[in-house]
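Here we start with a single chain on its own, the form predicted on its own, put down as structure tokens.
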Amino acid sequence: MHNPGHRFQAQDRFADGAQYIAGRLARGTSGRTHAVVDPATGDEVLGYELAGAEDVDAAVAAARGAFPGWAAATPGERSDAMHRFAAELADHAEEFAQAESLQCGKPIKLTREFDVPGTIDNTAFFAGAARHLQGQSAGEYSGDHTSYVRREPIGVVGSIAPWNYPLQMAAWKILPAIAAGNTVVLKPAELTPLTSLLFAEAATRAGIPDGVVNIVTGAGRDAGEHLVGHPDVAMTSFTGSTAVGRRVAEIATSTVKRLHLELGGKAPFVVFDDADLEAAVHGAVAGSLINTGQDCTAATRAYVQRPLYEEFVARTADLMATVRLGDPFAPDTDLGPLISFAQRDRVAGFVERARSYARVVTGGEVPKGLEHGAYYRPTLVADAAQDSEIVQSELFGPVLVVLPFDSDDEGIALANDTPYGLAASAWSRDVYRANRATREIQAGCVWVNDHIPIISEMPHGGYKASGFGKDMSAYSFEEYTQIKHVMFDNTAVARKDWHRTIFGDR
């Protein structure tokens, strides 16, 4: 193990508390504490006081107070502040990478090369996009009136982010909201608040006014539900499991809030018999193991056309076995632990139950020498039935299930045969075959001959039980703005023709 002294020192950094309200760190007032644990070692790295209802109220009040001024800022002023925000993130990139690796167990090369640069790029994108919030051009549609459309911010946005990508999810929630002129109260997962707090501090240093970005770190049933149900919160944006998303929807509906949900996934990986097999094998291993499989877009169900099936299984198993598990701060570590021992045991339970009806080709165990952390070997399962638990349920771990198919019709039908529809990929050299797959697979994102890459300019969101609404890209402004039609009379006539429907023929 590397010297812990070189790692992010969370207890010192957040000695003033794990809440960020009106531009400063504060302690929670719920009377309960929580520990952030390094999943690679099981060691506590931060003990803090959880937020309660009073803290949520204070954060919402700060956001509500900041809203009029921030909404009235010009697009150029918001853009300038967000460009400074991106520069602040870049200046502190290593601190963010270390904090993210510490709280999540992510390999440092993943946080340095993916999580942090992606967040900086996303911030820079929305800094530019803030200047392009346009409605429809003015026009005369009735003949007697000029109409135009205003795109306006909604108000206070209450957002809830998950533990798998704490920094990127904080960015996805906060950036489009504030670029559009809203203010935000974000509740990160209790397990992983560190980078959300650093993100909010960077916003303040960039000159974004106090109260525009607030963080409350508390339990879902306390802080989360209170935030969603708060009467001064105009919109809820939630990323997490479909089960919790249903509860969020119930609470938000009761107060008639705008709602954005990015929920679970069970992404299919469809390999047709003309695919580049080497590319598909490498794509399957990378796409299923990214972030230790704790990714709602990760490849989880590989459907391989029968002529390639056995070779795909053998070569994928061989490549999986070469993936290096170890200390997340070691530069040569490929795969870190799962987020917690509870999550590791949950994933292991799925695999152990699958042994009774499927074949565990490789993995399926806790690696020797790494029992002190929440590690689990990359696992390939073959020959499971389509309706089996391991095919239908979201595991959120380093497990890929492989099933054969015969016709193209069958492959696409199997890909669509779960409640989820967040992401998918199709592997073929035939442009017509691939294009058919992109049309017929029911998912918010379909990659062709790749799996996982995302880009700030393109939207991310799901179909079916994977939720609705979009993160990233200019499309996300549809979630975080409301449209107002303004109509001017052009006639200066006191009595309009349509008045006769009220005044008769007088």
Contents of the next structure:
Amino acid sequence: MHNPGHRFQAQDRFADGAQYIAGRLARGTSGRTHAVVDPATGDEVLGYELAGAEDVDAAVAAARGAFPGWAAATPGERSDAMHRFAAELADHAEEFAQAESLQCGKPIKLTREFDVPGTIDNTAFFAGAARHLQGQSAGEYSGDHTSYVRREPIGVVGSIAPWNYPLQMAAWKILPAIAAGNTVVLKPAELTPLTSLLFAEAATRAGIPDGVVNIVTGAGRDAGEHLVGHPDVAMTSFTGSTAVGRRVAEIATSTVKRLHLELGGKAPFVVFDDADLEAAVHGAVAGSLINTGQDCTAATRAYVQRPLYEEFVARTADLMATVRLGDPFAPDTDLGPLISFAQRDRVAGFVERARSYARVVTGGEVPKGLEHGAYYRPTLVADAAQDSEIVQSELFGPVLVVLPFDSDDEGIALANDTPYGLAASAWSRDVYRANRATREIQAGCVWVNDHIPIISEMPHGGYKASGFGKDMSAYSFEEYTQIKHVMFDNTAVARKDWHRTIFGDR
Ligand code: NAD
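Next up, the form predicted in complex with nicotinamide-adenine-dinucleotide (NAD) in place of the form predicted on its own?
Up next: the whole complex, starting with the chain shown before.
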């Protein structure tokens, strides 16, 4: 079925291939091809040649070649180029929104209002931050020396990104790395290369030198693993599932690389009995359905204190049923399809199995009339046991599980009772209660009376099996720089006091 709403012609745009190496598009040489599919229709959007090991080698060589010049550019020069980069993105905002909606099935209002402006803002933030790389101040700490700290780029960064927010993930990986003077080879997910390629082209148009930003679009097992293990790659930055993150960590560790891991999540949404129920219900529906639930911070487990539980379940189910599914390019569509039919079937499988031990309150089916796309109805599952798979596993779909709790202690303990720790929210009008939840919930972000917003100035990253390292914010420079201690002797004497430990009194 043809989707008439979009104007982005991927086959024409990427006729020269879906690799971006040393400032130009190229075809992959693995001998294998892949299709980008519009999940709203099942139509092929782009057929392209996948990258293999030789393409990764070429991209790494380009990044290595570009590194000395880019690392030596002044912070002001890098900042200027990145300001022009932000302007390029703004000039092409609609093209980015169209391409992102096409390859992901995201509603166009989401890409226009969130993915694309967020990416432009991130680029502008890192353009400014490039001039504010902080090091510890210089001083005479030993008395006989002047010490200072240099914060230096690491080298070639090999980055791997998932399919759920392809443009934002490319931005989160590339921007702090290049702002700090590194060069990058990014491997997007095979399903969603379009906006990473557009992003790299915009960098070139902005005057960022060839080789600073390279894209290799290949399969995880070969191009991905080859990039992680590559001897000329100094750092691996990975965003994706915890299972693949473990494999990436093994390879990166065995080749002694700096490692940054942003992994899965299973965010709790804890509603205390004094919460504003109207706000909590709206927050739960929006927070669980954003990006069709394919968001690592999405609300997935609502814990609701017993007095509010039944009303929360009923009102959340009613509100979920009002969300409009449809053509991602229609301006009034609230929810698009999942990324693929395989992902839709995986999510449906979790819900089908849950029927034997829990209550499917609403949803749990493919919507009538939308069978041509990977659509799934917003789904609320109640009364599952805490140790059941639907409560413990990351589904990555439009499914919210809701469970009751009695005491505040119990609510917080249940919130912490999964291997993940990426994000969480607490809903209460009592400042002491909410504050306690922010202290005791183990997650890299805890919202109070909201769930989902992110902002360029603040860090994003996990606790526990959700990984380590921070994206966005000045904290991400900790990831993409290395610290050098420089120590100058101030005494100018040949025989220094501490030499006694070697020479005795001679
Ligand atoms: P995934 O782990 O399957 O794939 C992520 C990337 O890794 C893809 O580019 C894939 O090609 C590549 N890959 C796969 N196998 C590989 C291997 N053996 N070696 C190297 N690379 C390999 O994840 P996905 O399904 O694309 O994305 C969904 C996952 O991403 C979810 O678990 C979600 O929580 C997570 N995610 C986390 C964050 C965060 O900030 N923590 C953000 C977005 C998504």
